[in-house]
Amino acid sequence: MKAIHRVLMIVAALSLGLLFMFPMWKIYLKAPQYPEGLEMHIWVNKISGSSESVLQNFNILNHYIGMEPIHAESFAELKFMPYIVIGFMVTGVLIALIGKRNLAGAWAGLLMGAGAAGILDFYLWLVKFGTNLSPEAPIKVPGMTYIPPLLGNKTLLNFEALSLPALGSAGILLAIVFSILAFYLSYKSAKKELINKPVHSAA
């Protein structure tokens, strides 16, 4: 890998730092009780809201329809995901220093796999909370579930839910794009050098 390819790989690794600076995902909820809307933020290591009372208000609404309260402590993923991200950042920089093209490609592939696994885990989390309802809920509608959307808008009774990626997710996207660029451009460069390499005929 040439210097420019190594720089791209370092940028890819450091892009993941956005996950610690911004939320990965946002869920907006609009209800008659909260016409201004509630905004929950899902980070790589915590769950928060646009204000201190948001999570409490989310849990008040969840109580009425029988959903479990949302607490960061309930999710083991939030405890080990930061270490996975840091692991990708460190190995990404090391790959840039080593300069092996195939390692850059493998890193990009593993990151895409980890991202897909994270989205699947998030979806299963939504399904669990939307279907595992308490029989003692004040509001019960036979056959009704409350699975928030993974992406986009969804109406749940008189609630409007909207789920969208946040700025932290851009870190993953940038890391994938820059690492693939580093791999591809390094491959093209090596191929060009091989084609232009002079062939010495035997005397």
Given for the second form:
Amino acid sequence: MKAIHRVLMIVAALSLGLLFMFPMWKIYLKAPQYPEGLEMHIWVNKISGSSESVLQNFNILNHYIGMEPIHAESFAELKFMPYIVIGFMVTGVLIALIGKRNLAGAWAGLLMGAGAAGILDFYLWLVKFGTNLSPEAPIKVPGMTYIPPLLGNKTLLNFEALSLPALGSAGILLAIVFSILAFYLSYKSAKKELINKPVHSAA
Amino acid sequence: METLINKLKTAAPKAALLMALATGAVLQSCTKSDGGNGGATADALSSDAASAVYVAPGKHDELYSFLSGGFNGQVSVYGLPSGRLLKIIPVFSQHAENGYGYNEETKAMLQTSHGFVPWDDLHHPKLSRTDGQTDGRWLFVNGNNTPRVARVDLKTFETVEIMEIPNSAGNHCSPYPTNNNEYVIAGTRFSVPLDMKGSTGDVALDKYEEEFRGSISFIKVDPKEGDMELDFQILVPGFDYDLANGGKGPSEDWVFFTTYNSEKSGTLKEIGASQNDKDYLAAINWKLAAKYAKEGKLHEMPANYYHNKLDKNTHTAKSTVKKKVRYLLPEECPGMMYLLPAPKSPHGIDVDPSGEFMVVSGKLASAIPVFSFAKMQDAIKNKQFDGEKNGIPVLKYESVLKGEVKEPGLGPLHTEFDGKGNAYTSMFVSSEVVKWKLKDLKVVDRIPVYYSVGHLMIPGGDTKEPHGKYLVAMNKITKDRYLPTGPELAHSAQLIDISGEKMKMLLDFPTVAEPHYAQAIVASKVAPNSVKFHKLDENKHPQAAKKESEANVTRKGNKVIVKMTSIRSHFTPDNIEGVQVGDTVLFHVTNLEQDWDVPHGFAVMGANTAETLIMPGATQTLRWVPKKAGVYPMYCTDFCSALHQEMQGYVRVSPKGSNVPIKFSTGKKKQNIPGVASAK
Ligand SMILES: [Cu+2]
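Moving on from the form predicted on its own, please list the structure of the form predicted together with the partner chain.
Starting with the chain above, the whole complex follows.
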């Protein structure tokens, strides 16, 4: 890998830092009584919202339909995910320093895998919360489940739910793009050198 | 094509309003021919009045207005121009609606040296000021009967401070903030014999002339937090002090008071106080007074007065009793106070936005004298005195007079200004508002009001920069203006458009109790600072339960302390046993909500007090002494959610000496109570 490819790899690793600066995903809720809307922000290491008390307000609304209260503590993911991200960042930088192209490729692949696993995990917990309803719920609508959309919008009783990836996710996307770019460009320039090299080695 | 449709769309509501108005006019002419009333309204009403006051559903008013409630001891907040009632703020009166003055946290607000006084007569709201303009931070109001000055915080629209005024009786010319709230000034209406211990002395009533005195209090205001402190008083001659207003610009250092009863009559004042052809306008240089106070001209006397403050973090009022008061005597402070002769029993004193003209409305006078501040300064310099009263120089009437507004109407009371060179004076007897020019004192317009207007108010009309678009007339008599409601009628305010040459009547709106005076301010100076809920983390109430796991019930002797939480839609605990007849039960209810507009109420059967309404994040306490054994329901009184009706519980009361132990719970063991119980 040349200097430029190493720089690309470092940029890829550092882009993951966005995950600590912005939420990965946002769920917007709107109802007649909430003209200002409620926003839940899912981070790599925490759950927050448009206001400090947004989780409590989500939970108050959800308890009528028997949904389990959402607390950051209930997600083991939020505890280990930051380490995985830091792991990716450190190994990314190391790979840039070592300069082994194949390692960069493997890094990109692993990151894509981890991203996919993350989305799957996110979807599974949406399903879990949306369907695992208390039999003692005050409001029971026969056949109704409350799985928020993974992407896009959906009407849930009086709420309009909209789910979209946020800036933090762009960090993962950038990391994948830059690392693949580092791998691919380095591969291409190596190929060029290979064509040029035999002349010398023959000599 | 599309623009045409849009035009039609925007024009349609206006057209509809015009139609409605036209129908109204037809109806009114019908009733008129039937011998009914209201004809005068249709005449004076401008054709676009309805659209001028129309605030569409979901839209906000341009201004907040704060109308005093007079004998209800409250302030009512109306939106302008719509005249919609937005809120009632209890100040000197208990308010069963939210528990103010009933619950344990706010009782102390109404403590005085006379004990608990849960009522007063609230006359004059005045907004706090920065650079001579309203700043939207606080509202100061007076209690007339048991002399008090209160401060309302406009972040929460709550009364946060009430201070009793010693050496005072009938705290009417009060409260007047200077241009940067350096002082809020409060004067006595009744002079009384002072015992020089902060109270009135036991003196024969025919000793008025010798023994009775008035006082003017200078209350310092903390520039950051607004906290008040009585700095000093000036003991003044035994007249009645009616109204006050501060100077501006060149007259910034001065404050002016109208006085009556310069005759010093102690009985049948309607005759006794109406003998002198001239009473006085008292002018006090407050900056000089403050300087004299600093330079050791002060005397001190013992006193005994209450100062009650609401703590922001505990949401609890505490009283302190102040034990002394400092005072100045005008005869010892040359240059501090002058008297300007003013026609018989003057009422309002109003200073124009430039600070040059002092307008004195003499309710019994046939002309309105306008004094010139520049002339007053000259008269003082050239010693154009007309004797003295109690050592206070009296200036010559002609030497300070700019001129008189001739034949303005009958019974002039109050004047405010539009900032465009015009003054507007209310005429109580001839029931009209009269517009005149400050430049030449000529009357240029008049409009009838219904009926017998007292104060009038232009938003900022008493400040350096009036918002001269509207005028509100506060009428003392209502009679036939609305559907009759028995002998007692709502009072009436009228909104008048003063943006053009001619005044235009826009709107009548009924008001709560008797508004004396009002203030108004553009909404943008207040609305953005409005608190939505109190942060639970900042709740320092000693009995707060900040999560459901902190809720409990404990007995201490015959006191039962219930630390309770409320959140949609349950109390924790909601089952309480072990209370005995005669126990004092203190329900400390903390509202765990952290969302806007979700108060919870709390009431228990048979409690000899009002409900208490708890704002999100706050803790309030209801005291209850059960008198009979039995089971007592308690419930949330504010419709908080779809399951509000389920927000209830029971307290079991056993006979005195029973062996039922204290027990409390919410729900069954295995139920997973959602909300915040397990959160933190
Ligand atoms: Cu409730």
